[in-house]
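Take a look at this single chain, the form predicted alone, given in structure tokens.
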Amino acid sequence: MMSVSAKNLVFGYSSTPVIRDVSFQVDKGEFISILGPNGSGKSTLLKTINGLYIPSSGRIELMGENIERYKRRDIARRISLVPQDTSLQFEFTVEEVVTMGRHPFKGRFEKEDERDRKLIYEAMEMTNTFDIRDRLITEISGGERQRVYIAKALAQNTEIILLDEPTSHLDINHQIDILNLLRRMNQEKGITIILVIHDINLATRFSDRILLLKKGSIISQGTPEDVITTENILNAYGMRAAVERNRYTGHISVIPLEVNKRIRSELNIKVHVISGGGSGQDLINVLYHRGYQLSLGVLNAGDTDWQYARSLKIPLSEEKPFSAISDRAAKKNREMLAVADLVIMTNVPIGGGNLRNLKMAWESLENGKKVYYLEDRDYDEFDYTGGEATALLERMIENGLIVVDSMEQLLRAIS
């Protein structure tokens, strides 16, 4: 029986698309790895399968549908989704965090009845968070905090989830941990996985079949054994492997040999990005490789758009994890502020802890910048701040902040 399938999906944010011509299908109970070089459309596709994003061409069928007739909550009945980004800066407890898993199919005052306590128990009995339930999700280790996020989904007992990037910042023993959790869910419950994931290793060793992808297109999907080949990682990374069975998993395993070096052409161009919580992704991929010279901040370590920033080697500010932009911090951001021909922020929920990124566009917007604000998703809160971050945002409109909905839009803005 087909879970998903994508039938000849187009997605982008310009005339250049980030999902071309992608098609593929996955059947119930199967295990699913997506791999790719960074920028090659992972993630995208990843929310394109969630109905998160709507394709220009092509669709996405949901248990045989059509995914566009279903609605939001209906989906999330179907399909959850374990985000890159598990940082929370709201002081939930773990059960807190795990009880959200039911919230699709509660009514918006309806409390949990005894059926929904019971999966959400489960769920963390599961994934060994029952223990450490009454703990802040602020004050757990990155490790467990996957494990939360992973008992959420599995609270929200859907017959699909799909994980991005799962295994990040953990150590090895963590990332094993975790694969191994999935693939127990999997076998046991059968849940079908998908998981977008960089480590090619990992990857031929926990799942059915793999999708390779390069630049928003399927290059090999199959077994690991059919699509792991000396052939297809110099053809997707640019690197000449070797490619061989582990003698101790029994596995196809990569043992890199040499890089082929890539050159990227820069604009003359400064751009200034301010967002969080992985807003920013999607943004900073396409600037990066349309030649844009970037700079960040500020962002709070190990969030989502500083991983990714810090592995394209991009100027940022930064502060600790869970912490409100200090003096220090926020002076490098206008010293960076400073130099950028424009700036651009993303519509990242604001809180204490980033109001004052908020405040420090409205001192460039003040100051004759162009400052674009890129209002392309949808959250079902963006102001905790009691108002002021929704009162400056407008008085910020009123005194000529350009506003745009979408990737496209903005990039004919400023190009």
The other form holds:
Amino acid sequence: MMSVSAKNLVFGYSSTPVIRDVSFQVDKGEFISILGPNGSGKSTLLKTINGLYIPSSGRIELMGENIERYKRRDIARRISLVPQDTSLQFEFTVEEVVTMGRHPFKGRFEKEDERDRKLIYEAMEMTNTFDIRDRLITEISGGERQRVYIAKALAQNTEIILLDEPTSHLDINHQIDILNLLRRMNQEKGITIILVIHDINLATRFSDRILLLKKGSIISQGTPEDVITTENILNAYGMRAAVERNRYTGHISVIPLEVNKRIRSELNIKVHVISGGGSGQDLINVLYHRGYQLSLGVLNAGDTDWQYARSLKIPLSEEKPFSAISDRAAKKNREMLAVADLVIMTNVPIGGGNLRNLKMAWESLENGKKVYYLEDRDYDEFDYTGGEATALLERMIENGLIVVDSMEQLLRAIS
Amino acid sequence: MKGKIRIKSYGFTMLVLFVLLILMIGITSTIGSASISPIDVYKVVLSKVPLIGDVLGTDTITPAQHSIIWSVRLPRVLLGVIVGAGLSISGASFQGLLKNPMADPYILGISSGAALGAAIAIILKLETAFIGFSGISIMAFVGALIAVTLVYNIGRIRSQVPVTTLLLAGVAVGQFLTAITSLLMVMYNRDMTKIIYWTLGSLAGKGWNPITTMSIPIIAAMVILLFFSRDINIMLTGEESAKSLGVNVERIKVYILLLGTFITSMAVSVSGIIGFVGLIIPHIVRLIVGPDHRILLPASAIVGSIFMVFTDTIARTVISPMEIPVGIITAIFGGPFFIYLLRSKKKAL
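Since the structure above is the form predicted alone, I would like to see how the form predicted together with its partner chain looks, so please show that one next.
Below is the whole assembly, all chains and molecules, this chain first.
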């Protein structure tokens, strides 16, 4: 069920609008992160969703109806907001602040009744603020204050909660704490969560979907896997990054590498790298920035190394996703190998699909080229060919394959 | 700040404060050159009430005492009650609205506008009274309203009134109008003393007239202000946060500015510029009852009344038969307290 949507939203008075032609749809019970660099319009978009800003064209629809047709109070009964700035100079107690969440439901002099009390206490229980309910809001820590404001939003008992950078000033443990709480609210109570966040890795870890903004436009929206790619990160942030699946959490994560504008000095040494599955990312990065002229292959399209190499515009020989290396790809790879001054291979596991890569490395060795084997990654299993790869590798070692076990050692060896 | 006493019971707090106010009215009315007992004060007041007055024995009170109580002391004390309450409640709501502890009822240029108006009236010798108000009062009222209108329109950006620009506009316009008043005082220096006296504030010799005309509109405005006390609470958490809680921030801002300006301008036009009451009373009350405007506003009004009546009694008795302008007394009491407040705030940081 659709809960809130934007239709060709434009916001901004000047000729350069803050939000330009943004459309998206959020379904009930989704957990959505809005990502983007500073000044991309994330917070503005969030406030427009809440009806705090009136769009210059287009519209926000709440439950299928233009939000401008709702009264402020009626919006407040459906959407709550946890603002970015939660500082409060006035000495309210925690409970008094949480109680404010009931405001949209109360008449001018109406007191909170049993139902309100129940919601307020539940909100404090869930956010772990019940024990500090009599403390002053001015005297608690930033992490606690953030939870108090989330409790206030919970007490408001809305279908949708918007949060503007709820983790931005918090220590890493409190960041996880807050996001775990939001996920619990999302899963247990079915509350739709829309948050603006800076940390891409937290966003991919907790969100169902991500909206990636750049200069007020959505450049990509979808699942974390769809949105967080090296291309999109380069496009939005102007930064090269490695994207891989985090081996502990299983979520897509981004490792920032270099900002685009960095100037590098070219070395006149051609290096061909044989890698795959992310095993070559660090290597490619280091060699690239030291100025080596790189070529890569054979890589399957869509592979992490492939994505990264493409973002650096490194020439490569590619094969279709999940396919074994074809003659055509092998031919192109051999051409690259022929002109390379040296060849570096990572200890990427070898199976039927990429056995030809190992064979081509062997050919280069036989042609008298220096071939290095970088064994710096931990893989449970190297050989998925039933012994063929291991036998070949052993023969290569006998014939002069130089095995190094760290990046430092490799760099020393090749310089 | 553990162990801090926070009085939470609304009814109890208001009752205690109200009783204190009644006692203060009785006691301060007896202080002065003619000796009168507090009981007599209440008797005189009650004798004016139909039915009760008939059964009450007022035989022990001489006509002279009766006249001093009824015509001299009581109207002055009651004026103090109204002015003190008005300034304090306006100060408290402005501090909340502007989220600024330094705000007072005059922050939006009311005092400088009123002073300029009064100065012009004094120089032009506008003696004509209108519905019981002197030319000075009327000019002061008009001056205050013009100043706030000016500040509001300078501070406004499209349909919104950001708090910071409003404050800055208030300071700028205030300085400007004060400069003109000073210029007038230099140019017409024979009126200088009278203008200075007016700006120092006084509750002396006003009689019943301002009370009968002012009390109903001021009390009505104060009651309406109470309607917005929960909105002010929520606006303290930030304007966008308040909007997301369903508060119509811009509209409520205008209401509170209008009400506070109306109350303050009325008070100032009669009593001159009595400083510090509207600044420090809300601070004292906030220390006792906390920042919840539902109790802060009415409690400030009563404590402001008590403080005003108390300081005015000092003003008229300490070097009797001479009068010290009450604004000096409030500042003498208010200044050191404010310094204490700043010091203790600094310790908290």
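Residue numbers count along the first chain shown, from 1. If you're wondering where the values come from, they're calculated on a predicted model, not measured in any experiment. Throughout, rigid core stands for the largest set of C-alpha atoms superposing within 1.5 Å between the two forms.
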{"item": "Rigid core superposed: Asn347 CA moves 2 Å or more between these two forms", "value": "yes"}
{"item": "Large Cα move at Gly250 between these two forms, threshold 2 Å, rigid core", "value": "no"}
{"item": "CA of Ser317, rigid core aligned, shift of 2 Å or more between these two forms", "value": "yes"}
